[in-house]
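A lone chain, given as structure tokens: the form predicted on its own.
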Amino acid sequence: MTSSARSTSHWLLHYGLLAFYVAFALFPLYWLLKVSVTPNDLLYSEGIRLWPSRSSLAHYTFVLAHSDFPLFFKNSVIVSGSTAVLVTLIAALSGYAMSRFDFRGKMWLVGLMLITQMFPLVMLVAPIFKLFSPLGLTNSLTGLVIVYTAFNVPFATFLMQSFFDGIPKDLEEAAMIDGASRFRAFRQIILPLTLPGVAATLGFVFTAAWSELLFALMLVSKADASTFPVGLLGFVSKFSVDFGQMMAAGVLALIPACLFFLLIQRYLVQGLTAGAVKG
């Protein structure tokens, strides 16, 4: 075999299993879409086709204007956006701190915030509604922040502190011997050369607070506080499950998720790719 015909070969299956893995994993995302667009008397009667014969968005219309959906996609864009904005910020923090600040019991508290990770969360439910409950914190969106902040920061930190490690000192220290204090350093010089890690952790935390379940489901009894993977929840009913009115949920909530992540991408691919190269 020629040199030629062997590199178009490695080409050809290259580029044959990427295809073949991107089509593995959007096939979820697209049959998502055709059902919610298929009609109900279609959805069994059909079987399985790539596209139903008719289609239909009255599964759309049922979910925005005769369900309590859009009030569950308001609170979980509130809880999301919320829990991304303050673990970024705390974990942006005790990063810098963890990477540039030796004292005593570093390691200790290195330690602890590891063994918070270890804990199954099913395990924590019922000591955090018990602590929630008299503090009026169940049954609000202010109690389900607190708990995916308190979940989260950990690796955040972890996170915000690998991208701190990268950047030498010496551009703070020189920062500070012309004059400027540690935290301006930090906000004007060091900060923006970590937007990367900034995104990388925004993206985590905004994705894991949006498709939490466990808490949203054990600490909320009320549908005006209840968030969007709860309220899936409530198109499965005793006997039967309305799947195209679930799908059709489904698509609308990958929306802001989607959006997030566009906005995102050109600092999140920065972050997920620092350090690959060396240079």
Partner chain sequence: MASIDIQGVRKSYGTVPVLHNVDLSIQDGEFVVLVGPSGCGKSTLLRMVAGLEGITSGAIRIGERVVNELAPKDRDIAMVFQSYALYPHMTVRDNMNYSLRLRRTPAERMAHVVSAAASKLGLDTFLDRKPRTLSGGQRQRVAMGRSIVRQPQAFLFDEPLSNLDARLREQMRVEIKKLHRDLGTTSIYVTHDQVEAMTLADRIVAMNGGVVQQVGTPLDLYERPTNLFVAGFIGSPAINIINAVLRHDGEQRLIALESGERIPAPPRVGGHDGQAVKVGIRPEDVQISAQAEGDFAGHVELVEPMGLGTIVHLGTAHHALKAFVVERVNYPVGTNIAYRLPASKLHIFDAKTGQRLPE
Given for the second form:
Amino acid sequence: MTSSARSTSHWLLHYGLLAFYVAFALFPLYWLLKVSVTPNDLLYSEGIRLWPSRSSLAHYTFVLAHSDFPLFFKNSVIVSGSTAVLVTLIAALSGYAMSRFDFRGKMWLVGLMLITQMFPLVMLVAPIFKLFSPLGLTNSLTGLVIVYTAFNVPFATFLMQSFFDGIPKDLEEAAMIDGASRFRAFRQIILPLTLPGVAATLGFVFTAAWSELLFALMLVSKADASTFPVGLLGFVSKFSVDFGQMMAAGVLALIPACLFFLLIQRYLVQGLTAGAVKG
Amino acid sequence: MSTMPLYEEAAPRRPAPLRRLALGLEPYLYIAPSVILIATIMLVPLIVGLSYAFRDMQLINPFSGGFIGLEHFRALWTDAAFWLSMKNTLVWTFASVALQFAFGLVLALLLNSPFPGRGIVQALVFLPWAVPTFLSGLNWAWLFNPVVGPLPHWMAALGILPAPENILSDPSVAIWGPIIANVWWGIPFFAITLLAALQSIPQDIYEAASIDGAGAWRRFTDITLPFLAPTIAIAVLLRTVWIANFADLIIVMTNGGPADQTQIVSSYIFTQAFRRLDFGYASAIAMVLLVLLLAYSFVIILLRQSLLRR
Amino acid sequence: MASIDIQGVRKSYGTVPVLHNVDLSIQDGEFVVLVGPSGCGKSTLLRMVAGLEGITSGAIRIGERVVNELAPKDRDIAMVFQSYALYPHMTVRDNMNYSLRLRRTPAERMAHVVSAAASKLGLDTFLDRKPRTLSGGQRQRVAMGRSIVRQPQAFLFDEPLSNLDARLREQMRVEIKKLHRDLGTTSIYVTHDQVEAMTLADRIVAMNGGVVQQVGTPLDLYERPTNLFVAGFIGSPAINIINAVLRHDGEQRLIALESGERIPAPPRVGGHDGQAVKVGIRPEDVQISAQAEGDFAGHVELVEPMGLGTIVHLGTAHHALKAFVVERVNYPVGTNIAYRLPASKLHIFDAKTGQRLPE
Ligand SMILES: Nc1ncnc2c1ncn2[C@@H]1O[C@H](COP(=O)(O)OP(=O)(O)OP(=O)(O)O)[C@@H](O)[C@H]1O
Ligand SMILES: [Mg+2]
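Can you return the structure of this protein in the form predicted together with the partner chain rather than the form predicted on its own?
Next comes the full complex, and the chain you just saw is listed first.
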């Protein structure tokens, strides 16, 4: 076999495998889209056709015009956006401390953050409800933001730490000698250099908060503070499971999360590269 | 010059205590927001939640709340549904992690060398991670339904299924439905982490190995894998713990059924808490899960340490 | 500008000591070079002066102020890092005036100072570029420029030239020397490079294992090393070391080499009869001759022409010996050579302690 034949077959295999991955990743999303544009009368009769014989945007118009979905959507944007910003700020600080300082109790902090990943959050529903209701934080977007922020800080801290680990210590030392306090060096020198990491963390937390259902369901019982996952679940009961509309709402809800994710996934790999080997 | 002795007296023995204190405090100021938040929103509720394990906490029963010692744990010991959920948790976690890892590693290797269109391919294959989990669950449940989804028909055509039926309603294989959905959703996590680790392996090591006569397979086993090992260990640890706790897909797709065959421990906790409203019993189960996961993590961390030391 | 005074300074990381009781007084305007093998604590000492590492015990004084507890920003010193540590997201101009901006220097004055520094360093045309678009040498200049615009009390350099090629290093070395001549700022300079140490320093501090071995002018260290370590560390090609025993033969003091040969000891050397010693002699002090005019016989093992002169490696009965001669000699391997070790050029160290024998 000549080497060019070998490399051709190598590339065929490479692209073939990638095609498989892309198909596997996208097919379920395609199906979501397909169901959302299938008119109700064809939903079951043409259930397994790859594309319905008639398509319509009726589900989308209904969802946008006649449901609470736009409100849920707005609530979700507020909650996820604030959570992402808050978590990134807080995790930038603690991730920086983990990366740059050796302090007493550091191992305890790591342990604490690991433990928070080790039990089902279901356990916290009742205690948090009891904690929040006298403070007026149930049925409120603020309450959700606080809970989501706490849940996402540990992982985001590890993420930010790995980004900071990739930036030479020399830089803030130079700034400190130039006359900056450590905090100023952190803001003016280190943070600007970690922007990809900040973007990645923002995106990661945003998508996580965007899809949270359990606490959104348990802490909020009124529609005006509901987020879109709860609203989506509402389709199941209120409209006797109108799948077309639910999928249409689902597709709409996917858009911001996917956009955000597409923007940041590059930085995620880039940033992790720096810290990955050090662990 | 005459002032020198004064300094000698004063300087080393009397450091400005406030300044030293401020320097020592600095790291704690940076971590304070995280610690306060985690402690009040997670740690305290966790402890309160764990205390429920020793109490009779029935939401529907206003007279409950008394301490009952180890009663829940005794009940747990003889609860067949719990032991079944333990077994299912093992299958669910092991199969999900192993498949996510294997597919993620292959994907990371495929994406590691540059080729035309890499950026767009990478963005597309990572997309499932952005899909809200319960939406993934709904969607996959839909795909497995023979009336509205193509998968049963394809599987029947391939001879995997005898007839196009919904695997989610077949007790013997139902658990594979959520596992497949989970693999679909979780491959990107491993792919991103491993790709990052792959890209930080210095290229000259590969060049040196080629010059030494190592073929592609030897380079993979002798360089790539050892370099990835620490990352693999930590990623597998985090994911295992996370997936063992991850009940969304199961609750959305099968709700633990049919006949509890897809009930894992964390979905069982959810069922106890919100369907039976027995928070005490739910907490007892959660406590057992927490202890098991802690023990597991401890073993993995020890393993990783010894790997790193080698 | 200020003097720097280091008194009884120790440093430990956890329980591991890395600096043991360092005492060093640097005068106002002096240029002091720290040398020593890798890991001996040079950077650590420098960083303690800068305020980047805590001081385990002892005191550091800049001018009249004890700075132990002062943050780096309050010490008024400038530092040039081995990696240069330029801020990648700022232009050269902003890199250079960052410290001035932090001190709220008026804009005009800042522009003036920066352009003066830039022209001094030949950076005028690069002021609006980002560091990543500069060559290594240019980056090095920016790092220098960033330090000089501040007119600090002292300059600290941590191997500033080690990432440059040989030519550029030589050029920058000369520029640093000129800068110091013009500005006269107190400087501490860490290096591995013999030539940098010898040419730049007013005084050299030789360190080993966290202990200061000798402090003195370059020629002090070269001509009167206090111990075997300093003798071996300073000078290239390195000093020859031969095992020997001191012999007192009546009034006459002799050194019995391990080969059994005896040579007169240098005048005024101390020590007692029968003391085991190590004899050091610098290669340029070994006198060789192909005409058999010498005390001892050896043969050529290797000849290394260096342009400036030639290193001749001799094989003798018991030891190897390097000789450095200015002539272009080209002896074939195996040539018989006579050599002489002039008594006045010998350095005698105690074999056990490695210390120079008292005189
Ligand atoms: N943060 C630290 N924790 C523990 N040990 C350290 C730390 N920093 C430095 N050391 C140790 O202190 C010793 C002195 O280090 P230092 O960097 O001062 O050496 P150096 O003389 O500058 O060496 P080089 O010439 O290689 O730069 C070394 O043995 C080093 O391993
Ligand atoms: Mg150093």
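Note that the coordinates shown come from a computational prediction; the quantities given were computed from them, not determined experimentally. For the two forms, the rigid core is made up of the largest set of C-alpha atoms that agree within 1.5 Å on superposition. Positions refer to the first chain, counted from 1.
Next on the checklist: After a rigid core superposition, would you say the CA of C258 moves by 2 angstroms or more between the two forms, or not?
Outcome noted: Yes, shifts by 2 Å or more.
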